[in-house]
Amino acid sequence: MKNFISVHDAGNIDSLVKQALAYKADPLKDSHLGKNKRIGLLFLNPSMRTRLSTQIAAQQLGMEAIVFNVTQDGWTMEFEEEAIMSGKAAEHVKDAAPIMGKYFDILCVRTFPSLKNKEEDYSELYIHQFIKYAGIPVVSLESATLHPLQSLTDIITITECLQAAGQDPLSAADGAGAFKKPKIVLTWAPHIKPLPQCVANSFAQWINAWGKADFVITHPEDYELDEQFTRGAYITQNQEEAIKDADFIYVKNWSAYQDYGKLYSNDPEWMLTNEKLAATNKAKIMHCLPVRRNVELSDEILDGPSSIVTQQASNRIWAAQTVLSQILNRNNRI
C-alpha cells in the first residue's frame, strides 16, 4: 500500500479486516514495526475519533505522531497551481508539503469540501496536491468526498457482528462454511444543516466493493449520490421498503449532490425509531459520529440494544492500524 485515499488502495478487503481483527487482539504485536520512524498528522478541519484513533494507531506501533491543526495553528495554504498569492494563503503546499515529506515517513491529512464548487470538490485537490509535493505515503483523514478509514472500520465493525452471529465473511472467502449475504441499508437522516457526501460516497463504494451483502441505499428526493460510488446497490426513496428485514442500518445525513451543498428536507420522518425496526431483522444501528440526538437518530436508538455505534467507533484505532503497518511494510521492503 503505496497511499491511502480510497477503496483502490485497499487491495483484499478481508485481509485488512483479518489484519484489524488481529490488532484487536493483540494491539502492540508489532510495536516495533515503526521504531524511529514519525508520522504527521494534518488537519485543516476538526477531528476527535478520527484524531485520537490515529494517534493511538500510530504508538502502538512504534511510531512517534505530531498533531498539527492548520487552520489554527499555521499559515492559510494556497492549492491552485500557478496562483497569484494576493489574497489571505500565505503559504503555497508546494512549499509546505515538500518540508512534510522531509519531517515525517507518512503524512495523514483530513480536510472537508467547500459545498460550493462540485467540481472543486471532487477533484480532489487538497490531498491529490499533498501527494504530489510531499513524496511520502499520504493517508486520508477524510477528504472533500471520501473517508476511507470510517469505511474500512465499518466492515470490521460488520464482520465482528456477523461472527458473533455465526455467520463468517472471513470464513467464506476461505471456501470454508455457509454465508448468508447480510442486507445492509444506508439511509438518509434529517440534520439542521447541509453536511458532506464523503461517509455516504465511502461507505457505498467500501460495500458494493466488498461484494458481500445486499446493499439498499434510501433517501428522499434530490439527495441523490454521484454513481461512481453507489452502483451497484439498491436505490429507494421508500425508508419503509429499503428497511425490511434489514440486517444493519447505516444512519448518515448528506447534502445534495446535484444540486450542490442544498439542504431541501429536515422531514423528522426520516429519523429512525424503534417501531420502524420492528420490520428490521433485528438489524444493528451504525453511525459514524457525531450525531445530533433526537434529529439524525432517537435516543432511544442510540440508548438501546440494536446500536452498535460505540462498537464501531471503537474499531477505528484497528482500522488505522492496519493501514499504517501496510505502509510500514511495504516501506520496510523497499
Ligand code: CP
Contents of the next structure:
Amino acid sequence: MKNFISVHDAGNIDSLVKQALAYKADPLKDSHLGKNKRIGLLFLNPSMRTRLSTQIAAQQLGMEAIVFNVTQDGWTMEFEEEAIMSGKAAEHVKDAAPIMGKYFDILCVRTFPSLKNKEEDYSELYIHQFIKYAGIPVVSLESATLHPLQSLTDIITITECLQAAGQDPLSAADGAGAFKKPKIVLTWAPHIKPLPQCVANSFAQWINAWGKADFVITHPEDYELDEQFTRGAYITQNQEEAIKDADFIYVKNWSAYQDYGKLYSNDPEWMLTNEKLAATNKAKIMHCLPVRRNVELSDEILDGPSSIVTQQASNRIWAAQTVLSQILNRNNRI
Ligand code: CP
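Could you switch over to the form predicted together with the named molecule, since the one displayed so far is the form predicted alone?
Okay, now the whole complex, with that chain kicking things off.
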C-alpha cells in the first residue's frame, strides 16, 4: 500500500480485516515494525477518535507520532496552484508539504469539504496536493469526500458481529461454509446543520467493493449521494421499507449533493426509534460518532442493546494499525 485515501488503495478488504482482527487479539505483535520511524498527523479540522486511535496505532507499531493542529497552531495554507497569496493564507502547500516529507516517514491528513464548491471538494484538491508535494506516503484521516479509515473500521465491526452470530464473511472468502449475506442499510438522519457526505460516500463505496451484503440506502428526497459511490445499492426514500429485516443499520446525516451543501427537509420522523427497530432482524445500529443525541439518534437506541457504536469506535485503532503496517511493510521492501 502506497497511500490510503480510498477503497482503491485497499486491495483485498478481507485480508485487511483479518489483519486488523489479529492486531486486536495481539496489539503489540508488530511493535518493532515502525521503530525509528515518525508519523505526522495533520489536522485542518477537529477530531477525537481519528486523532487518538491513529496515535495509539502508530505507537503500537513502535512509531513516534506527532500531532499538528494546523488551523490552531500553524499558518493558514494555500492549496491552489499559481495562487496570488494576497489573502489569509500565509504558506503554500507546495512549500510546507516537502518539509513535512523530510520530518516524517508517513503523513496523515484530515481535511473537510467547504460544502460551497462541489467541483473543488470532489476533486480532493487538498489531499492530492499533499500526495504531490510531500514525497512520502499519505493517509487520509477523512478528506473532502471520503473517510476510508472509518469505512474499514465499519467492515471490521460488521465482520466481528457476523462472526459472533456464527456467520463468517472471512471464511466465505475462502469458499468454505455457508454464508448468508447480511442486509446492511445506510439511513440518512436529521441534523441541525449541513454535514459533509464523506462518511456516507465512503461507507457506500466500501460496502459495494466488499460485495458481501445486500446493501440498501434510504434518505429523503433531495439527499441523493454521488452515484460513483452508491452504484450497486438499492436506494429508496421509504425508510420503513429499507430497514425491514435489516441486520445492520448505519445512521448518518449528510447535506445535499446535487444542490451542494444544502439542508432541506430535516424531518425528525427520520430519527430511528426502538419502535421502528421492531421490523428489523434485531439490527445492530452503527454511527461513526460524534452523534447529536435525540436529533440524529435517540437515547433509547444509543443506550440500548442494539447500539454497537462504542465497539465500532474502539475498532478505529485496528483499522489504523493495519493501514500503517501495510505502508511500513511496503516501504521496508523498497
Ligand atoms: N468518526 C470520526 O472520524 O470521529 P472524529 O471526528 O472524532 O475523529
